[in-house]
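First, one chain by itself: the form predicted on its own, in structure tokens.
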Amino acid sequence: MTQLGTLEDLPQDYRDAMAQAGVAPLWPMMRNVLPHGAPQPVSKPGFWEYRALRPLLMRAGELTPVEKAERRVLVLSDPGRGAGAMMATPAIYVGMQLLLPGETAPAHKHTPSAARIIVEGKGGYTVVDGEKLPMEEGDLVLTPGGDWHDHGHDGTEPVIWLDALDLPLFVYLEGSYAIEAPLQAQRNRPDASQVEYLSSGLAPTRKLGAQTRRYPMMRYPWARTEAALRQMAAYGGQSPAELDFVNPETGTSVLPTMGFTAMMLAKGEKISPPLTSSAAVFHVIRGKGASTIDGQTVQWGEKDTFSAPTFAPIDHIAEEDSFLIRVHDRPLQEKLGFYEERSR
């Protein structure tokens, strides 16, 4: 590998000129910005333990009304970049909130596309533009950039759920902004996953000409996702069983630059997948299991969230039957062109 110079090897006077004119040598962090043969990653994995985050998540709403957080959050944040990092990979941001019975959070919609995975509780749920979604454990519910959405709570016990967003790339373009607005109209029935795509390899017939909405369905039924991860474990010859949320109108992906894959790990099953380009944060439904990552092992179980980095190896056993959420930036980068595995 070619020995590169360093700014210290340069003039004092050349160095106060170039800074002078506000420019650089690009040689001496050459390396920085290209390193040879991988990336670098700043990102280290995280584990983030429910039984630890809820006591504070409940004390969040003795402490905060909503009305003075309008989304009651706890950020979940990369171990690599610190607490209050606004990310768990590069590409995604994870939060864990809080809404109490009778509460609202009022309507807004921002750039970021966000996708909401249901941690605990009933009565809770979305309306994006007018469209009331129920939030049932494991459910995933989308709200996409640009889409207006409230949350309302007309249950008894607390909801919680995992946010997940594309913040980091719309704050690092210097992108991202929100609107506010009051809680929106309801439309009077239920939500389109109930309705025109109830069954899977069905949807609606079209006229001719006749345009879909780009985002047709923003409810994913976790009933409805387990009960296939289990088929496909008994039948698919395919291990892990793994199920991809797509739009059921195209086939891809459910939002930009986000994708979100459903995995059933058998008791006593070990995987070890391929490395990726691609960080992901991996959030459990249900079941007990260790993974361990980059060397880092976690003892996981129901409700938990962990992370992963670009790149790092992952090794996988789960102790029961169990299920889990991946979270990962994949369509992104095939969107860019670089989406990457490699064998271990």
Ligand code: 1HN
Second form
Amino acid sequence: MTQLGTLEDLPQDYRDAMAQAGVAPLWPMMRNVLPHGAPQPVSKPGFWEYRALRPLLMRAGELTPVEKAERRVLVLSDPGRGAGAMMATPAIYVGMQLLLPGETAPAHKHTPSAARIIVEGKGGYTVVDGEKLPMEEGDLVLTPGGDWHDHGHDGTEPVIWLDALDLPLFVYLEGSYAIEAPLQAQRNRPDASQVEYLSSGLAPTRKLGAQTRRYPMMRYPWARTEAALRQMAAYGGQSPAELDFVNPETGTSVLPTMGFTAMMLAKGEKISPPLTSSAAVFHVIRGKGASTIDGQTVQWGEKDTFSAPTFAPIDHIAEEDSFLIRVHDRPLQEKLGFYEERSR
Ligand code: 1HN
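Can you return the structure of this protein in the form predicted in complex with this ligand rather than the form predicted on its own?
Below: every chain and molecule of the assembly, starting with the one above.
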């Protein structure tokens, strides 16, 4: 590899003249933006224990009324960028949100897409474009970019969920904004996972030339996901058992940039998946185990969250039957044409 010239190699008058003209030489910076062979991530593996987050979130519930927060969220920041960084990986923001009984969070729509994984509590719901989506523990609930959404709570205990958004991309592109509105009217019918897409493999018959909705199903009930994972683990012949959440009309990822993959690690199962260019956030729905990511080991349990930068070596071991949802940017990388896997 050729050693490139540095800024210090250049005479001061030339450097001053370049700065004056609003230009800079590429060659001293070339390797920073194009490292050899593999990316050099700023991101570091993150680990957020629920038992540390929960009391902080409950305290936010006392300190900040929902009206003063719009969304009462603690942001899980990439340790490589430090607390306050609005991202867990370059393309994925995650935050833990609290809604107390009787509270509502007003409607808005924005350019980034979101999905929520329900962590705790009963009675919460999100309304997306008029469709009421009940939130039960482990459910994946989508709020695609451009769709109105507000949250409500009919139950008696706090409801907590993990938000995942492709917000960092939109911020980077200077394309992030929201429009606010009052709460939405709700259609009086169950969500599409209970009607049009009640059964996997069945979709509503379409009249000739009719279009399907871009996001036909916005709630993926956990009970079905777990049952499917258990059958995959028993008979699928694949270690670990993994299932992608897909759009039931197209079979493609549920949102344009973010992918969601449900994983089951059976008790004692030990895996070292291929290195992948996609970065990921793992959320533990249930179970107990340990993961070593870039040489850093985390002991995780139910409701904990951890992250892995691009091409990080990852080893998982499950101490109990464990269920995780992996949020990743493979759909974005595939669209951009650079998704890659490498053997260990
Ligand atoms: C948002 O709209 C929600 O609707 C949660 O619940 C977190 C973080 C950044 C930007 C928008 C929500 C968000 C967010």
